[in-house]
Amino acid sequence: MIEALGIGHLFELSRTEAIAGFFTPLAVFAVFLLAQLILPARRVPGYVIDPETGRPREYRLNGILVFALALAVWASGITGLPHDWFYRSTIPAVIGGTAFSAVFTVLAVCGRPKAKTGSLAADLWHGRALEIALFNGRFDVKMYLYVVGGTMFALNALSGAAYHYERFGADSNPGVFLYAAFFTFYVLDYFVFERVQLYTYDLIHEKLGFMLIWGGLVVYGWLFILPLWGMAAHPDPGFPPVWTNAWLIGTGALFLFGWSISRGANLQKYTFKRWPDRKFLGLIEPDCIEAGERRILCSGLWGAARHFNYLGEGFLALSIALVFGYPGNPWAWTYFVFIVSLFLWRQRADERYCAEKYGPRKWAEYRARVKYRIFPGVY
């Protein structure tokens, strides 16, 4: 069965290696905790209001330093771990990371006031606390999840590329290396604009339950490289040089197109939340609908579709499906299927939440002005 799925190479660890792989996430979590506490950081206010002070919560942001240090340590090999270790140990690492995430969830949920549902299972899944800060506010759990998850996402992609090169050498698939470059850039971009994360749905509304903890640490950190589970075991597809260039340049352009939409939409909303009267990029006037003390942005990219940023993620995911040069292999499409499914579900949840937040009448007014959900003219 495993061989038929094309992932037999991920089950070739010795018993000792499998045990080490199981505990690798725990070691990673501990090292990142220390790095975030020790490395210098800038303190900035976020969007969330601290109920104790009535002012915006402050966060220590040093994700880009943690990310740069982690890449340097991995590239140098100073730890003694092979460059392909994270990839080869993926299966036991996912199992171990899931187990440790469950423990962290119990610690985050138990002892805190019960949610209105009264269901322990629901509380464990969704969480009870919106924020958990430790060490006198020096350490924020939500931001830690994204620093660990994002950095491990890039390291796992690079580790998969290292495995691929060790296996195929001169017959390596350039698409695998481009894939690793895509997501290293993607994560770097996240850390360059780390402050924007403070104005996103997860930071503002999601509670700290298993869904967010496991999602941030394991799904983001290890499972987002699912296409590589199958595709790292395939050599160069053997296209003629002219088609190889067209394929690599085309997927690169598609990736950048999707990233530009996603990053641009998120930056426009971030700009609007911080400086409501400022033109985005000095060009786009902020047009909005007044909903009491709140405003609904409906100009620029947010006038094209109500969840336009999700369209960018969809194009980006499509570039990932095509970058390997094996469009008929289901493994190449796993990330695309996950992302499209996630955001189709999430935009519906967003619609319900926004109707409550802004009021049904004002949200209906926005829907009348911006008719499409994600893809202008289509959906």
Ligand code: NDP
Contents of the next structure:
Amino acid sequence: MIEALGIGHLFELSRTEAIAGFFTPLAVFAVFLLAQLILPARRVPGYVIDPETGRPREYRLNGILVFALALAVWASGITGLPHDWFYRSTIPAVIGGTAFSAVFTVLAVCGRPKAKTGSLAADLWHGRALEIALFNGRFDVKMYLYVVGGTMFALNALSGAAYHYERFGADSNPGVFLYAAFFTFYVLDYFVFERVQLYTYDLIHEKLGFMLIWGGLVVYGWLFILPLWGMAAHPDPGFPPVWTNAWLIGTGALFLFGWSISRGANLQKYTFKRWPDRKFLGLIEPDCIEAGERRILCSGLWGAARHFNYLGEGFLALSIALVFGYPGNPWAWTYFVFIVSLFLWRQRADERYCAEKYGPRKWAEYRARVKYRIFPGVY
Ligand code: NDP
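Having seen the form predicted alone, could you now give me the structure of the form predicted in complex with the named molecule?
Starting with the chain above, the whole complex follows.
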């Protein structure tokens, strides 16, 4: 079965290696916790209001430093771990990471006030607390999840590329290296704009239950490289040079196109929330619908579709499906299928929250003005 799926190479660890793989996430979680606490950070006010003070919550942001340090440690090999370790140990690591996430969930949920409608099972899944800060406010659990998840995502992608190179050498697939480069860039960009993340769905709406904790640590950190499980085991597809160039340049352009839409929309919303009257990039006038003290942005990228940022993620995911040069292999499509499903669900969930926050009448006015959900002219 495993061989038929084309992932037999991920099941070749010795017993000792498998045990080490199981505990790798725990070691990673501990090291990242220390790094986030020790490394300098900038303190910024966030978007979410602290119910105790009535003022914006404060965050210590140092994701970019943690990311740079982790990358340098991995690249130098100073820990003695082989470069392909994270990739080769991915199966026991996912099992171990899931088990530790379950323990963290129990700690994050139990002892906190019950959610209004939830059973214990629902509370464990969705969480009870919107925020948890530790060490006298020095450490924000949600931001920690994304620092670990994002950094491990990039390291797992790079580790998969290292495995691929060791296995195929001169016959390596350049698409695998481009894939690793895409996601290293993607995560770097995330940390460069870490403050913008304070204005996004997870920070505003999600509670700290298994879905967010496991999703942030294990799904984002380890499982997002699912396409590599299958694709790292295939050599260069062997296209003629002119096709190779067209394929690599084409997927690179598609990736950048998707990224520009997504980053552009997120930055426009962030600019609008912080400086409501400022033109985005000095060009796009903020046009909005007033809903009491709130304002719904409906110009620029937010006038094209109500969640145009998700379309950018969709194009980016399509570039991932195509980057390996094996479009007929289902592994290549796993990230795309996940992203499309996630965002189709999330767009609807976010609109339900927004209709509550902005009021059904104002939200209906916005829907009439910006007709499409994600893809202008299509959906
Ligand atoms: P958004 O950044 O769109 O955040 C949603 C919130 O933004 C809403 O709850 C609302 O909050 C505010 N908002 C929505 N529409 C408007 C509007 N027209 N005017 C004013 N405020 C509005 O969504 P996400 O957090 O889901 O996504 C952020 C980025 O992260 C996206 O690019 C997304 O694609 C990416 N992402 C990527 C993932 C991946 O796996 N690759 C996973 C998750 C996210 P309020 O009104 O309270 O401000």
